[in-house]
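Single chain ahead, written as structure tokens, the form predicted alone.
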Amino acid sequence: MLNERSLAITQECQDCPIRHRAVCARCESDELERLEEIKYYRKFEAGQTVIWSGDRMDFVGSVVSGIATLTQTMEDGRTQMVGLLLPSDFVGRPGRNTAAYDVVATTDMVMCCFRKTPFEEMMSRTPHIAQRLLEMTLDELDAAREWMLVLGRKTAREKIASLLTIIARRDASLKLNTIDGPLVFDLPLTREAMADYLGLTLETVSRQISALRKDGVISLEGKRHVTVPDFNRLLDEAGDDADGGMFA
């Protein structure tokens, strides 16, 4: 079940920052009205567990703001971060009753949740929702395959640059900004979380971020406020190109 320590909030759909990217992006006004009847917003504090692996899920939903991690735990207690949930990403799977992973908020996070059974019923009657969810699922599959390349073949510097491009792209998309000029965003992950996700040591992450800053690929204000003067240069550092990429 949804963590009951979460705090209820309200937000109007027209003010939703992920409206153009979320599972409801293609819905008509009458379809949005039906979604309104089954939705509710929840706020989670940084470090709070949204749901544990194996727990029954009576909701699905989208991340509105903040970021969460997907973590899998082995029988001997070892854990591995297997994914990130960024704003507009979908949480849960229609047709599945239990959570496959631990979902933990790494920053303060807001979710737009839908009661699961009514949402599944609405999917069968609303092609716009089903089509959009299929698109998001296929995008997630492509991203997972590309992330295998990042973890398996890229250098530490390329891994850091790849993660920064993911976050920069998503931030620009949500703000409806182009990537032609400088990009400015707040890094939502600690150095420790980045190390865990990328399979690196904390020292390596800190060293590579410092090297990217020294070389002018990024600039930092404090530890989290990042400016990317030239996005194409960051893409070059990541071994990617401007035509596509993970987590667009």
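Numbering follows the first chain given and starts at 1. Since the structure is predicted, the reported quantities are computational estimates derived from the model, not experimental observations. Each form is matched to the other, and the largest set of C-alpha atoms that superpose within 1.5 Å is called the rigid core. Compared with the form predicted together with a further copy of the same chain:
- For A130, a C-alpha deviation below 2 angstroms is recorded between the two forms after rigid-core alignment.
- A movement of the C-alpha atom of L151 reaching 2 angstroms or beyond is seen between the two forms when the two forms are aligned on their rigid core.
- Superposed on the core, the two forms barely differ at H20: its CA moves less than 2 Å between the two forms.
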Second form
2 protein chains.
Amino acid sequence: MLNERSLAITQECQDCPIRHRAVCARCESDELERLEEIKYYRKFEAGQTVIWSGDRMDFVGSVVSGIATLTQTMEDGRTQMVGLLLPSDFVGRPGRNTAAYDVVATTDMVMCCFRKTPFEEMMSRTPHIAQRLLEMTLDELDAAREWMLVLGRKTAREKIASLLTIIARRDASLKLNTIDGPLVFDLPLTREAMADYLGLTLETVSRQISALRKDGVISLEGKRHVTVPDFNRLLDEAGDDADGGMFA
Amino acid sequence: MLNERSLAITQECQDCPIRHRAVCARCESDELERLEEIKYYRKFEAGQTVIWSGDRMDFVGSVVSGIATLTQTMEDGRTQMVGLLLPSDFVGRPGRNTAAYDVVATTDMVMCCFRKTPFEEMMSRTPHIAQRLLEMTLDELDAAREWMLVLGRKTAREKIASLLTIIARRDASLKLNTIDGPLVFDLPLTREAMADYLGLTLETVSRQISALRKDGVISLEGKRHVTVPDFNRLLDEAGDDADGGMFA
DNA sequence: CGCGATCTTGATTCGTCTCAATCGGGGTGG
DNA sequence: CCACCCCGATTGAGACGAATCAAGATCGCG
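Give me the form predicted together with a further copy of the same chain now, not the form predicted alone.
Up next: the whole complex, starting with the chain shown before.
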């Protein structure tokens, strides 16, 4: 069921693509070596559940490549996405042993895992790790609060525009695509996943995307490939103050 | 304007009411002594703004008594509360020097403050502080994610019930009121503040409170004093699984 | 080529917002 | 001491936006 193919993947921390952004970012080379001893890779396929909410969680780790989602579900099936895990993001909570959310890989994904207990021990002896984890957690808290404004106060159209903004920003930061020209990227989520993120139905998501297309804010090629001719126009539709830091 | 009356208040950390829950919870007595040297108290009146979003923030601190709110505002005035700060909660973000949110005291409030730079220095030399701050930040992140489900997926009635649940829980934990009998507490927020927390209008808040009263889920004395005859009934209305840990 | 999954579009319903009037309690000043 | 005022809360009527229910359209894939 877990479809483990960990064996195939091995990597030196030094060459790791998330070396400078993950929880290990501040580690010195000797600290890295000790991490290297306790780490192992796991691969997940698109659609596969990494952890179920409530399950015993005996590892933590970092997303190396691919995308995962964090979701909460009510008894009657209503679901809300509460986090989007991108490469370098941390999964799991030191000091807690059951998962609070469902974690699902939405694309093929590779994780760099640590068994929880050895990691916790190492964390208590390695301030560089704890410091970095604090920093990352504070960033996530800011992102969650930002998202609370989206969920609580924005219209459906603004919600879609906000999501596109976030995806566009992230994509630009990966591709160093800082030119002011049109932004081009792929949506990493289905309409339904977008709806779960935005607190909408998938029909409303579809309608609002169509509306933004009709109004020339975006253009689509297929269902996933998006072009944004004017990023400031998109920011405007999101209801954010112009250039929220990215092009400052 | 800042209405400083700090002078009047002095307190030994040992006797501090939030000693065992705040950011200093894990400190040894020698560490406490050093904190004692750099701390100072500030008093705020109900309604007073502690910090404006975007302002330079040169202190951090803990709420000692009273309640404050964390809010975000869009240009057109729509506002969303993103945090409720209760005694022992931490204000400010080490490593950042402008405030990301408005902080407003909703009751008279006392804060235990530290100038940011000395606190940051002390934190880097005192793992006990950093550890506790990480733990508190992880808790806040969980709370924020819990709230995302409320904002994104719950109905107005469920939102009100969820808020009452949270306030009742907190109140019970303070008063050690663990009997199964009726819970009694005061709402620390106006209808408008509740609306800002819940992503609703104040009219809808008022209507739903009336509806819950009419249906016997709660009873009111005046506008703020609430009695909950059956807590499980309230949990049910909130859409949560029965007894979310409190009476487990 | 046809099947299924995903997405789009339409018609209608339902919930919450908006606008507006009224109520009630606590404090103030006459 | 009481009338008044002000602020917060309540209640109502109507409008609007998103959900729901229901067909189809498009794409990828076997």
